[in-house]
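Single chain ahead, written as structure tokens, the form predicted alone.
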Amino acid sequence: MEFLDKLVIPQSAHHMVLLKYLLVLTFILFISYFSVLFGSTALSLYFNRKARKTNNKTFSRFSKDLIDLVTFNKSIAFGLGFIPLLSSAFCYSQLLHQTQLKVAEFILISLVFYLFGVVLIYVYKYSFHLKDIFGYLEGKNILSTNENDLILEEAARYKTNSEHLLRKSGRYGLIFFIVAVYLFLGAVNLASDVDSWKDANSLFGILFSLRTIIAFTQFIFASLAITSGYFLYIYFRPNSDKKISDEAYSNYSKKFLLTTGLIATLVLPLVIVAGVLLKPVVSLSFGVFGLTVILLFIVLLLANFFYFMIKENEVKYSSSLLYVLVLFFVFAIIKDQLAFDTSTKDQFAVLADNFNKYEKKERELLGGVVEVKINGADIYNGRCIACHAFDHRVVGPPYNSVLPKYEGKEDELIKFILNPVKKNPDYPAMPNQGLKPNEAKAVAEWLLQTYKSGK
């Protein structure tokens, strides 16, 4: 994709920086709706698909509400969803520019399989509506005898395809949300190891990645921990309007996921563990082991949470859990953003001068701007030489007397020029001239060059 290295201009390193807070924003919006959607899509046709073998109303249920759960705003799902992974992109584009690495263009492949598979969950959802209002039509006796039979017919058979379009939707929607996933995770992994760049730079490389393997598995953990607090927070928090009044529902969808979230948050540590240390060596520092024990650290704060409340069988850490569960997928972001960092700090410090270069470029070619090099002997003698010479005294001392104690310490006299206090009684205290850091650094280089030399 061509078109992506077109729109690439070169950043300064402050921009970079910014770049990459971005992309960290992006992730925690993304990474954190997509999982409850991807999670909740996973459960909702499990117990779909339990609900025809058994005929189970329960399953029916809680199938019907963890798809409602997330799909009641189509704007959420372009707002959280589209717009992060599309500005993703652009970022990777940037930050990676010059590397003929393809993270942009896997990121924006897992874009249209996320568009696809969201509009086949939304689909799912509309299709699970129309077979519960078709199957209800057809257990009612609404007209008489003949038109009763032909609309009965005709509820039969919508209700036919309805179900037929629910499994086919879900199923594939799901396919799509695995695919689009997946290659996110792998082109994002493929960005901060610099020592397979040049070799994985394929689709092969990414879907047979042991890292890609391991975060992907990371992701299906989360997602089943992070969708079960959100439907235990919205359905069974204190004061929630949405509270479930069937008992035996209640009860079963409320141990289930209480189970469930307490399995995926004891299976993590070992994922997390798993994943740094599949990391690149050149991505390690001090800043992801600590991000990672912390990462840890919170694990063992949800399943704690997960665990008290199937002890107590009462839902009243919900609230709670989810900001818990928000703050590890914070972290957890962070600290993959950070290993990104660390390891592409070269492919930064190249960008970086790139900028320069071309910044200069475009100056000269805008009517030939170009930048002046500051002149030592010019401050001295626009500025200096009315109170000092070399070889005697005018208004203050002689620098052949002074400049001795500043040989090898050139910081100390620029802090001075920049700074001046008053160290000589028998001189006044020198005003301060107003130079900013580089003129202080040329005059200052400039004195002790003729110092020197005039010995």
The other form holds:
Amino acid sequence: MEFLDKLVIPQSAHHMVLLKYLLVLTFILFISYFSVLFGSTALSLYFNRKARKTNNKTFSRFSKDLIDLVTFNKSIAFGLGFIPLLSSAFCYSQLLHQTQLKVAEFILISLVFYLFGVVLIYVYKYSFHLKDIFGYLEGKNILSTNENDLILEEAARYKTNSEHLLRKSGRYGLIFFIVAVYLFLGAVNLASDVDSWKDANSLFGILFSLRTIIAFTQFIFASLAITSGYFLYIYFRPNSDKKISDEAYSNYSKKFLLTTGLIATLVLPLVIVAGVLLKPVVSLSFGVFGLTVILLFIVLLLANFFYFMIKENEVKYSSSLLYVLVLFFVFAIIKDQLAFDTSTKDQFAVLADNFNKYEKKERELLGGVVEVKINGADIYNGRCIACHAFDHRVVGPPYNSVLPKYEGKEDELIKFILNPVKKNPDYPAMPNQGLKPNEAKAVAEWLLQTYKSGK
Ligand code: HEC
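What would the structure be for the form predicted in complex with heme C (HEC), rather than the form predicted alone?
Once more the chain from above appears, this time first in line as the rest of the complex follows.
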């Protein structure tokens, strides 16, 4: 994808720091949002399948509530998914400019999968509602009267179709999401793994690296934890307007989510530690270790929230739980980006140097001069004009009266400028102007030329 490279201009060290902050921000938006989308899709599909097998209304409702969790508004998928993902691709293409790394390209491919996934998941969501409508008609026995056979047949066909659509779109949507996450995490890992920059540009290198697998595992468990937390917050927090009245359903979903959250937060520390142990040595620093400790502490806190809510069988801490979950994502991302920053220090030093070269070249193109050429006119305007004019007396004599004797004797003029000696009794002595020899030469040349052309 050449076009990305064309959009890139070398960045100064300053801009690169800004780009890195931007990257952290886009990741926080994208990863937290996508985790909930991913987790709720996966769980919804799981319960949809369960509902089909057991014909259980609780499962079916749970499945629907799960998918409605984050798909209530399409612009969210755009604002929190598409835009951050696209900006992170641009950040990477700027940051890793001239490394031949395909990180930005991989993220763009992942973006395509994400978009297809989102479309399919929305189809899944809508076919759920269609299914409900058919279910309602069936319940009212409208579809089983023999009044109108044609409509009956048609409706039956639509019902099967929409059920197919439901199953297929959901399943494919999830597959697209998995590919999107996997590619994204692979690309991000590649960026911070300087050792493999030379040869790991192939898709396979990314997909089968242990680091990517660990990152993916962490994503899955984190997404289960945040989906549980978010669902509990939306439906179970004390002042929620979506409170579930059906007790059996409420109990079942509560228990399931709390247990899932607890298991996920108990597994997460293992994955996090494994992730740090697997990180390239160059990317480790005290900062990374410190943040890992904080992260483990946060996960412990989360596990405690889940545990106490299970024990007390009451969703008490759903708000705090959600805040801490967001905190978890923020710290996890800062930790990974810090590792990226540490491991790419040399790389960025090279890039900053490239920037300086680039800037020099641009200046050459724009101004034609790189090293400031000493300019006689400038020196005259800066130093001599206070006491000299060409045609009249100021403090010193008019140039037109003194320059004739220097015509063809530039060297003598230079000598005088460098070391003025008393000349004309009508004037005071000229103070030494402290010019360097090349400056004196430039101004002397300029004076003689200007005098000559003005004659
Ligand atoms: C502070 C005032 C002052 C400044 C500034 C000054 N000059 Fe002069 N300059 C004089 C005076 C006074 C004389 C007359 C000296 C004399 O005749 O002994 C003079 C004389 C000269 C002469 C004539 C010398 C001669 O052979 O008669 C030249 C040429 C000259 N200045 C060049 C320069 C140039 C070039 C600069 C700027 C780099 C400069 N001056 C800056 C005061 C100044």
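Think of the rigid core as the biggest set of C-alphas that the two forms share within 1.5 Å after superposition. Keep in mind it's a predicted model, so treat the numbers as computed, not measured. Numbering follows the first chain given and starts at 1.
Once both forms are overlaid on the rigid core, the distance between the two CA positions of N251 between these two forms is under 2 angstroms.
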